[in-house]
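For reference, the chain that follows is the form predicted alone, supplied as structure tokens.
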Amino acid sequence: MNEDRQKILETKHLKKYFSIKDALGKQTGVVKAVDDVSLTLHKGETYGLVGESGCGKSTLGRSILRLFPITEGEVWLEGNDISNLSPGQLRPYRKKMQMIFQDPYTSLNPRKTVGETLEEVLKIHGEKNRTVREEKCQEALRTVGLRPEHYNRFPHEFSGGQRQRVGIARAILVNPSFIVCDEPVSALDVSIQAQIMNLLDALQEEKQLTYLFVSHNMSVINYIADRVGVMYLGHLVEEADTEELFSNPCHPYTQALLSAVLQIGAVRKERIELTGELPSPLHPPAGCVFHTRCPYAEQKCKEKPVMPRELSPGHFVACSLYGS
């Protein structure tokens, strides 16, 4: 990775919290659902973040985006402090990062239009006139690959594919330099998937976005990522050049994620099977969260924290086998 690139968005110890509480509203616990989690996105490229359901991948995305407030930490993007921004002081930036979701089918509202769910995106960024926002949205919905016609139907007479494109349509609509991606093919046929990834490629170029990617999918990782982050309970374990990462996982839980895997057409790699039970973020382990499912966990594994090391230039890894 070239550091002269013009770093977007940089997390430093960024930390969401959620409180549990019992039925008269005393605090009981706290989910620790993203960790102490620094990472950094240069403009144009794709940040993949991988890792297993509940790991916290999707809230990571969601706090940086101001979705949920931040328990503790900071986020810059393009070099600004956003991390304790009032709503009103944040609406100028909000332009500049979007988020395309996950299901297309719950994400679209089902009684508006597509131009009616278009337009008031622009209603709300300050855009009074209603020609000038049919175009900009006319615009958005060839450039994604839709016709004219779809302007005035409503989201049940698209398929999913499409439903998906509208939801990218609604994203690039402001111009943003940052989109965070909260897998946006997992609920697609196969199929439609590449078709969504070639748009997101192609976009890319056009506009040099930069995304955060969040997938659970190693495969559409591999396809799609630059850089790869990998995460377990709430904290970045790995990161590295997706070509690094997938030829050289080091971390005991890559690993085991890159076993998974179906290789077609290759030797069958002997898949790591992991065992013990996946822990609550509610009552995380101490030391390395991932002592407790690791094969090679030593007594200092459950006494302390592992801070990232950096083993080759760009791949950094939080595990005691490469020293603490």
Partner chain sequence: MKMGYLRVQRILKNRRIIIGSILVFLIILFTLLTPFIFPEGPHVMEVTERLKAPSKAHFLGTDSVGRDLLCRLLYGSRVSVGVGAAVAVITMVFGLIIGLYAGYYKAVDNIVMRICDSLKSIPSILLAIALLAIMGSGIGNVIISVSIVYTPDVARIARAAVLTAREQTYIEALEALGAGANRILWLNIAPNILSSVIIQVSFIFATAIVTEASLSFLGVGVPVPEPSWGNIVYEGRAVMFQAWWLVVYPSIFIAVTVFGLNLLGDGLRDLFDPQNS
Given for the second form:
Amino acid sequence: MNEDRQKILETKHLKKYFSIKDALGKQTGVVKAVDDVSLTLHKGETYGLVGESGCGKSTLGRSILRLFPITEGEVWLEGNDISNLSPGQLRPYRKKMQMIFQDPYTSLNPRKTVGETLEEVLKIHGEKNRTVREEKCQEALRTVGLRPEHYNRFPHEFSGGQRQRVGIARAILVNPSFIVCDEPVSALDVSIQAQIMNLLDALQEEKQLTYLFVSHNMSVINYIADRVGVMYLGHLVEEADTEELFSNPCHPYTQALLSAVLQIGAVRKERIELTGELPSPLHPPAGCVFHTRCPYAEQKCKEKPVMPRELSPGHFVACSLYGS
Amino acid sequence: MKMGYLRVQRILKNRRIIIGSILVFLIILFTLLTPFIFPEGPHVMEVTERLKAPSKAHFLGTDSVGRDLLCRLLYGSRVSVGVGAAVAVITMVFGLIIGLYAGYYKAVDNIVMRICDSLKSIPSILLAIALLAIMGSGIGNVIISVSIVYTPDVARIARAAVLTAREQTYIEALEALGAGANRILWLNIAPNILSSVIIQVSFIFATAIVTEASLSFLGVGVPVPEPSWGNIVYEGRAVMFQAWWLVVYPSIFIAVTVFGLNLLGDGLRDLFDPQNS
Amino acid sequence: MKKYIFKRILTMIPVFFITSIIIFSIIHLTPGDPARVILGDNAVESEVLALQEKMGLNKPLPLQYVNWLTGIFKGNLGESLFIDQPMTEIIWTHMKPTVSLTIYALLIAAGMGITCGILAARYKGGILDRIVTLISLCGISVPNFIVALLLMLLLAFSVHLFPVAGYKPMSEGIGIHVWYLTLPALSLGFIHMALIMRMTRSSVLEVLNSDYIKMARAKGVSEFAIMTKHALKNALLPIITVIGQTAVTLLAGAVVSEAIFNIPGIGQLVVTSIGRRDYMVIQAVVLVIALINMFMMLILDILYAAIDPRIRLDSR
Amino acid sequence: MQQEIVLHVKNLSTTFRTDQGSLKAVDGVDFIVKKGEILGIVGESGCGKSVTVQSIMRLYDEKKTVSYQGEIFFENKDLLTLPYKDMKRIRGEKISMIFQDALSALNPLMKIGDQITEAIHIHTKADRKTAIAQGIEMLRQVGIPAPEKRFYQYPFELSGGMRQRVMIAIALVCRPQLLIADEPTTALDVTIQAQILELMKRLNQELNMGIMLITHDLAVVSETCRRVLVMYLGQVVEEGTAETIFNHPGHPYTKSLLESIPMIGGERGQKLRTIQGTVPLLNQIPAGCRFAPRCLKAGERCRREMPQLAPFKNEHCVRCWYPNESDGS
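What would you give as the form predicted together with its partner chain, now that the form predicted alone is on the page?
Then the entire complex follows, led off by the chain already shown.
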């Protein structure tokens, strides 16, 4: 299965905590945005990361890209440990991993033309020759389906979908092997969404790219991901291949999430309605973080924290109901 | 800097910019032409012509020692507008630098902001007077002290603009690309916040002229023989009731210039960020 | 709420220290020796030394600063070289006129500024709006000493409605006291009225096209109730900030008005002290004004928290 | 039985005066809303769905920026010719509206209780005590736990889902005949969205109140609405029951929209169908059928002549010269 394929990215017990300080700098609380997440991505695979707002999926993506220091745990990129590298040491690896953003309207510098934004990418990575830079940028624009005359235009002259294409061009310009797509289609209309997803698919084929695709939309994840991880309040509660997860969800939260997803024309199935409110990340519940809203919660769920267990090959669940 | 999207008709349609820039242009033009209009300089005294009302010989009348008021006002504008311009440039440069680094680095932010708050709690005129008392009055010192008083304003605006610019994801994209802090600060954030800084600076240009005039009026600004709008009014005040023109005309000069600058500032704000005009 | 006030006071302490350092350093970074400057060039060497001793100038600077600071906490702000009253008394007597002038000017500025600002926003684009915008633009363009002189010429000299200059303390009757202060307060308040007018108009406009106003309209709330019950309270927050800033700058502006209408206020005291290098007085006065400003900032924050529950309750 | 018609919109057009000339965001829209029915209006951003419903409530500034044409009949009165100040008796009492983001739609400085009782005091003569009781009861009815406590809290103290329920409570406390919901669940997470849609369906049954649900999410409409309007560039291009629209779409735009949505369970390998080109700007509307430039079946007639919204099958109208004769797959 995917063991023989090369491991592009791996995280081991990755943790990212944000400390809340009051006016005097005294720490008054800790937000455990990402709490002990281990996942592995293989070459050419799309790993779908799904969960509701506040579950830490974006923070996980940004921690992997080292956009801020990691609290604990390791991140391995193509066999190299980049967890605690200094910005200088990190620079060569930056070319290997890139990011596509959610909001097309703030992901491009409004005062720079598309050409200038793309060329700056190559300037940062030491491409001195102007004509070489322009050639590469025009090439990138073509691959994402934009025309040469777009080169000298400003972002506000583009539609949302076109701007997202420029964002993708910027990401593939440095020929990365791994891209974090942070909700790339959530801000787009349905028809534009389809265009961008087809583009991402085509680029993956052509350039053997690996995607960490973050989204809150289960249908999008079902379409584009090969493997799916479900997050809740900073924890990876379930992980499996896409068909396996959608046909046989095991964790109660995944079941509730899938039952809440609205489908066109689908026969109405009875819906598991979650009770209670999403707890605040400042004081996560003890034991299994989902026990406050879980319909099957028992006493043991409230006490001991849960470690992911492999129910069937490649299908991990962090739920004490499935224990020995 | 390619400002392709500032279409020309948007500028022309904006009445405030037009009137504002015309007024400012006129004042600057007269300031530059003064040596040709009155080649003999502002200190010529015709004692026989003391306190004459506005007449053909002296369009705006003469002062208590017989010097032509229009000539002194034009020479005075070199000082007042000069001080205003110098303060505007200095506050913009320092304000931008301080604001940029304060907005980007948390540590710098705390220190800088506390200092700005303290500077702000001392009333501006008193601070300026105190600084002048140390350095002694004179145009150079007036410029320095007024700049010190108003740099925190520009720094505060620049810092706020940097904080909002930082939230934009294109900054995060640059960080993901491994861009250095200086490249991000100077090549990506600075050009984008320039517009709000320029708007603030145009208001400071106007306020600086007013502050200089007030300082000279209090007798601590530009020393007397050298004409400045402030000290012309200061001298005129003593004989104000016999020679009203010594007070009214300088007031008009100051008001028109400052009004023009404020109009220009308002117009620029409409142009650059229309939503909060 | 109390925790919030405590937090605000905490943040003021560093500001107070930095301000005191700035004031102290301004005075003591004087090129040349203050004692020699006061006594003039032909002063006898022994006199200069005696004065230095008296002013404690011969001690190292940080020590002088500490003594000055501890003195403040003990209520002794040093003595003036020219006025032989205790410093607190000097400041208090000069403070009274400035305080009543500033309050009077603030009432005019805030009163007129807010009402015109609201009316201009309510009838956006109408004639009233255009007039208000014009007044506010002229307001910020004309320095207050010019307004003062023009008022003096028009209302005092040619029409004798108001006294040309001078000051009558409260003790001689409120009517006279206010009568004398009208022109100075008007000239001082005019520029700030314009600032408040502009801010009120823009903040009311901003609130008027927010979503909760659209929701109120969709609920059937009348336009009048929308303005009074919903818009004004929300627009109040930025208005309070600008009034707070105005109050701080009023103290500065007072210096000029006091000079023109020769009111024996704190501004006048500072200008004369600077003239005759009376450092102790300058230091004490500027510090007191800075303290008043900080105190006003605190009141401003508390008022802010009183109105906005998000600040008040967040800091529980 | 022929359900009683609550609202009848006839040839509604809303024109905005902007500095690029006047833009007709809504151009000749016709539809009816029956009592106790949930009508869905769906379309991509910029198609005029939100402008249509805000025109019904006349929420725009009519003095300077907006002008309306056409008629909107409610209780056999034309809302467009009603004097502006009389609208306040309709709003909140007969027709009320809720918006996408409850945090910005609730007055941040006003307690939730006051915002509910305000609506009660405007439309009924209830005294203070009964108003509070009604308010708390309404909060309970929309599923808010411990309503007595929440009644005295501020909007920022509640979660997203909770705030949305408060907004619904405010809109329904005076028992309007029609509730207009403009993207009510777009800003919510999937699980909370499901709860809110369940709540709206329950209230529709219990209070027999018509609901107009405006959204860009076809799945939300298919699960919640009985009848659907599909809008494109300011016009209704298709109208019919949810069942017919989603299984046998007549208009090419609706058909390709449905095909570009990823389905759970659909085959995953195959590419999603897309609609080429982009939505034209309101000041560059093409002649003839507005979808012609992007339509694969566009013929000569489509580019020349604008089709009308014509009946196609029973209770199914399409604005297209060559509607899809789908074989009912």
